[in-house]
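The chain below stands alone, shown as structure tokens; this is the form predicted on its own.
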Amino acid sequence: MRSEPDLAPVLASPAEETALPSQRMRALQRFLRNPGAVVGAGVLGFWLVVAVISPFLVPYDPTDTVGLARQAPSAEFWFGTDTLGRDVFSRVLVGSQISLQLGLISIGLGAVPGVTMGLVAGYFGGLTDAVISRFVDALLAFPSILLALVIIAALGPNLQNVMIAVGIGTVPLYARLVRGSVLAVKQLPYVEAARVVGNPAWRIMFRHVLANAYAPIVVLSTLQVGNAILIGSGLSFLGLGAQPPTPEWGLMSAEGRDVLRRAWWISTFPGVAILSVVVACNLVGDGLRSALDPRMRVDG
């Protein structure tokens, strides 16, 4: 009997393989037709490049005193100096590395367990679904910032613990999103065909189910990167995240709050950097949602 090999074309036919790149190309074209998404992608790309090459761009050591305290922006110090005489421009550039790492790593820490939990709950259902869903509901009962504060209080205030705290706060978001997507996908014919072939459950979940539910995960991840940077910066602003002399944007904003009227540049420039990244992530996320969500597609 050769019935099982004959089912392979049902799972991945040449027509489907040909259609996939064209669908991605159409999604890219829809994304590029969205001015806000293109601007957001440009801003994010700018900060990513800055984060990579900032060690070669900074004119001064971001942790050393290089001038008088609270010098206004000038040709020598483009963004002025802070209360200790450190160059704000150098600190903002180097701070891009820390803030973007905070956003990306914390989202990774939340996405991996969250996606796995949602995938298992949605695919197996029954008691497994009930247990995981109740756990997710318990996490959702706490606001993200409150949950992060509790975790920081237990682990201690530093940048690594902020990443863990923010990541744990995103776990229920991924779990609920993926569970709903899996429930909609797992009954489709190609998944049934994969079961008939005899594929193990883990292969069906990751190879066939999750691969066709990636679009909402990508959109959520993009939006949550900005949210993670905002929460992380807020915790650092409160003294619960990055510790001095780390050039982290939230901490830099906090260091200038007491002299905001006399030395506005100390808090303003890192605050503008936070704002630009968060807004850019939201613009890109909205653009991806419009490009990838079939219900929002408007082909022109």
Second form
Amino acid sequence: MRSEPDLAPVLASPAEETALPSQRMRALQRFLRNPGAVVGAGVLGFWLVVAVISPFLVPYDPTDTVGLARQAPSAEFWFGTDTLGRDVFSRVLVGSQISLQLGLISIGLGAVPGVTMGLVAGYFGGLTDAVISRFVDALLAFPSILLALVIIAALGPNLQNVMIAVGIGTVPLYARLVRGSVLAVKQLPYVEAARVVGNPAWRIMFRHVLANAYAPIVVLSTLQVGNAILIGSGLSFLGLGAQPPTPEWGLMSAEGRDVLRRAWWISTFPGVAILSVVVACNLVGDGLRSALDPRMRVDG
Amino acid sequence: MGRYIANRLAQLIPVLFLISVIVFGILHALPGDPAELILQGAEGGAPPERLRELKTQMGLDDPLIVQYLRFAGGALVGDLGESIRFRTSVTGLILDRLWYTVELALAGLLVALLIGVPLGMIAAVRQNSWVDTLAMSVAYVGASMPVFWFGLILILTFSFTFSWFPPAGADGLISLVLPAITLGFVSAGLISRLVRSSMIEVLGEDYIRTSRAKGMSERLVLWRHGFRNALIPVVTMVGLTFGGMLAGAVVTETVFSRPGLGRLVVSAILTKDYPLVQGCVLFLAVLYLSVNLVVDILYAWLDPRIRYAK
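Provide the structure of the form predicted together with the partner chain, given the form predicted on its own shown above.
All chains and molecules follow, beginning with the one already shown.
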């Protein structure tokens, strides 16, 4: 299910140009004082580096048979070999590329339309707002996994469609969040001033309103990257996402399921990888939430 | 109270309408022709006359609006069409498996509350101690856990290593234990965090200070005044958690090879059984909305402030 991050719309004061760096510095300091957030950032950084350099780093080709099937972890194969004799360690490392892409791309696919819808609804109000808000409410009333399942049923099971499905599931979250932020800053004098000097609506929305509502968007995105990886790997586990021989973590867990009793390592290591990435995303997201705006409630 | 219920029911109608449009719209308006997909699965190429025949048979030649009205009209009287693969009524297929999923969701909810509530309470009472840190770390890991993986680990430990519980199937309560823990533990993380913050808030209230000041024992303060008030927000969480249970059931039923709606919908997607996918998803959405409606009504009954606020 979708978690409900408690993100109160920020009423960030439009700080003067000179005050911005110090405000950011203070946020950074708050972030660095939070041990959980630092650990999370470290783990996430580790996986990012692995994702980039793993093709040059892994001992074996992740899709090649390099030994006997179902060999237990050893000095030669650190995480053992899978049912087809492929090296699980290499597959887990290279798999980080897929999971991080899945998280980032699906969030991008959700954030762009979601933020736009929220901006338009909040800024124009009236009938536009009513129509968009009803639509968003209907999507929110619908467990996102069901929406994802329908979309995959329509488009066909593959990794790309999982990204689309998971991304669409986050659209209403962004729309609701941004709409709230827009309503909070819309009446402030600096927005009024931007309007009076003749800026077009789109410019006010993106340059002035959105620029002051970025903090909760960043926090939501970080938390949702973890969530997207969780849902995406679950769909791949079910056979509705990545297809063999892709080294996707959820799919790898599924491939080990039938031989779990004899070869526990095939399913176990990819799962540990998913868990570590998702915990890291949540730690960083929560850390950002309390660092960017102490007024945002930290529980959640 | 009656007016509140009537209001909530009235709010449900547009949501149901929109959901039916969304489900129908996605399955029918997106590229990909169900008739073509079905024939593609059967043979290499689809002979055009067979395709036309199937389209007519499935009513795919009619305008979309006619197709929608047929679907929505049928759904209103409980007719969700016919499954392509099973060649029987979708409603019947759903009802055959409904209890397995409900049973699993209820057991999962029970586990979630049994783990989540005490964990959150302990963390709140011992705020900022190592107990708090430990409890919240457990909650954190729980909330970040891939459901399918946790299920596999439980099978590995309690079915294969200790042989305490069966690794698969749906024979009696014993086979429900591991799936329920799998499903419940993930939600327990969210519940415990909510209980903790709610309890901390309640413990800061004036009436708690008053109770302590008049010499009431700490245990009585915590249980009679703290616990009961802290649980109110948890009630709303139960409805949302149930949504999580339905989502988790899709995965859990596959991990433990249990029959149920989740597995039905997954197999329907994999076999391109569109009417079955459509029917299952609509049914699950209505089930989720109904549970949340009941929870909201319960909440309003528990806390009169909600009734009058709206």
